[in-house]
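Here you get one chain, nothing else, as structure tokens; it is the form predicted on its own.
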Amino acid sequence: MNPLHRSRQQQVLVLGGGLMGLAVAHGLARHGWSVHLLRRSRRDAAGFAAAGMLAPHAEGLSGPLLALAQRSLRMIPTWVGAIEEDSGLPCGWLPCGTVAPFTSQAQRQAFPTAALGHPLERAALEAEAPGISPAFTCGLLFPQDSQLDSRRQLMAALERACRRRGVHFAEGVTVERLCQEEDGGGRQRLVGIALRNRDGEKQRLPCGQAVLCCGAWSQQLIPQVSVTPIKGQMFSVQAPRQALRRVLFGPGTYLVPRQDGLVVVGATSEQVGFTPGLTPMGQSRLEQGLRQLLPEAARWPPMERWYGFRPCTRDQQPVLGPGPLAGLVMATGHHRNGVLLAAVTAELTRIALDTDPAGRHNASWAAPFFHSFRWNRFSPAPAQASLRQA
């Protein structure tokens, strides 16, 4: 029998097997859920393209998104420890701090999170980021920020942790529709998933609970939740070991140094749909940004070039918590903060699934986040009729 057809207590389908899908699946499996993860292609996962910055302060976040990111940042050491314990693999967590450089004192003072960083004058800035361009006269150090090596380590560790926790993977699966029916109280309820398997065969799986982690492809299933792909190109260079110890978050370009000297350079932000491939213009823009930020780095040997698609909502903030169908939980739209928000997203998803029909749960801290990042915040009224029917 196909294990996806088994009826088990606390069974849930996770739709999407990228970073967010793996993080959610692992978190649920650790709490006793029977988890089945459906994914189309492992290589489509945005986590393989991410630089892995855990830098809410250098990003200049504000409001509920900053609060969410700070909570997730505090969770990272325990979250990473659980993944490494279950997988036996390192995640590449490095509490290295982040430096944000500025061209004037006024620019630094106007930065949204300036009060949360340590001010650096030019000499201190050079000490923290040797070789930084003379155009930058001051900066901020955020020692609380860190990084994960998502491309080379975190994704592999998460997948192995999921498998060792008993998560079942269905590969080559394209989810085409969410099947629904009225629950008797006037609300639509999730009752199944219509999909196409790797052989092109159409199937319908009964399902009462699912988590939507489809990233940039989410709008194909929930049209009224606007999630669009933002393409990002990146490359890496090999620096001398310890040439750069902090993440350097410049205007338009950032450098993320790994422990072995590899430095990730990112990233473009292109509204080109799902147009694949690297472009000379995008790569040239990155190379120019590198020269303007850290001139000597332009001489470091190039290593690898790649691209990915970030899932971006209208306000560039995620969609989390209960979805438009009873039984459906949303975990998508993280834009450029997927790695940073993975830990808290996994925990919020578990809380949402454990919430009773009256909306009660045992985590009071979660309620404001469910409100701030609710799926229907973009329109005054939910458009149930626009959900794609099976």
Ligand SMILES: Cc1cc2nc3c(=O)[nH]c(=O)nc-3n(C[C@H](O)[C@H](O)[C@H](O)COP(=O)(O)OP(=O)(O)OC[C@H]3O[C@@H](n4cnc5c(N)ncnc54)[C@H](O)[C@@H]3O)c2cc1C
Given for the second form:
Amino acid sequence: MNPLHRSRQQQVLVLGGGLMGLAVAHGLARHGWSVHLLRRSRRDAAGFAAAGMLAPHAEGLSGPLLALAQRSLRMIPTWVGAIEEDSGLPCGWLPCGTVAPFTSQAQRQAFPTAALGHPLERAALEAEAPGISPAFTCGLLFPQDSQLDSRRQLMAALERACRRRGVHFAEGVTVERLCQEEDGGGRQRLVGIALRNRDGEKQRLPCGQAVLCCGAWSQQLIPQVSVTPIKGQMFSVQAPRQALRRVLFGPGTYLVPRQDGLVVVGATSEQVGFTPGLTPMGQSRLEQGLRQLLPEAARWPPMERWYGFRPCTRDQQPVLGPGPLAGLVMATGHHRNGVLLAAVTAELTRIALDTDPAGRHNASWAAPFFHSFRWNRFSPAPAQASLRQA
Ligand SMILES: Cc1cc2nc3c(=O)[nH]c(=O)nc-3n(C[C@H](O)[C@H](O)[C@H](O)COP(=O)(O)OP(=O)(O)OC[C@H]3O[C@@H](n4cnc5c(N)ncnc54)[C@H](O)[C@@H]3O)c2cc1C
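Return one more block: the form predicted in complex with the named molecule, after the form predicted on its own shown previously.
Below is the whole assembly, all chains and molecules, this chain first.
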């Protein structure tokens, strides 16, 4: 629906103001929506922890997730342009490509996206990733992959772009419950949000349309969709500028070189619930990974250490489009690819909100994605299934 044809400005609440909340809010505000964004805390957002790789090919994605990611990747230049235009700030987009190194030809041939990369033999691999460990005999170059500086630039640019586009921010607000009623046709519909404000007071906001963007905490509001936190620890080192020009995506460890020479080293993947903090074991595993991938990088001075929680569903793929309540749209579960998928998620969310009650919208490309990433695609949880069998 063209916003100019709307009889009055439509209102929507965005629940959560991390990467997805900001991307969705910005996209909607640019299309004439009146957007209120509620967030509990700015700093706990995984968007501030992400390495920012836009690397569906080095990640070896496949099936509908690869198609979704490739679509998002194609949208990045325009999406970044809009954020930079609205905010006046850079997002740190670098079309630098990624290099995936392998210890054998067989390993390379078996890589899911091998056909989409340029094969590199040892000399070419060394030229693309100077100083790479001799253990790696060949590689794949994916020039189509890139990166965004999510932690230092993209998040701040998105926040400012949202404010300048008139998004209203309610900070320190915890959404506690989604209020629902039967809509007369046997379906439950969203009618309000129960929340606790920054002073600890409980309130209820009437609301007919909302987008769920609560990241790793999403299941607290929608218990029927399993989203669990996967903790990731990281650190950065300061390299000489241009020491590394491409993202180096090794087995278990990756290096993401920013334009100013900072190199982000990631990342652990831990199932420890919301246990906060860095651990000696996590950090030493990263340091070991760095030494094994690029031995000389172990001499570069360490700069910063941090962690965040990835929102992970049972199939490690996002949940997008219409939710379990009429009026609720889902934008969660992006796990390790949220930065990569933010552009397409913002667009799909806008299309879902512009869909009429009969399910019609004017973007035929979106329908297969709404199907592949629907909230109710999961079979019963294994524990429940085995209980039933027993
Ligand atoms: C270590 C690490 C490295 C990563 N690297 C990459 C990468 O290289 N490339 C890539 O594409 N992706 C990467 N990711 C993944 C990416 O960061 C996430 O997929 C993405 O940030 C998820 O965005 P989100 O908005 O869903 O969640 P978040 O950014 O975590 O935001 C959720 C927000 O919701 C708020 N919230 C939660 N519950 C409530 C509530 N009840 N009421 C109000 N507010 C609430 C939180 O306070 C938070 O601000 C990485 C993640 C981590 C942790």
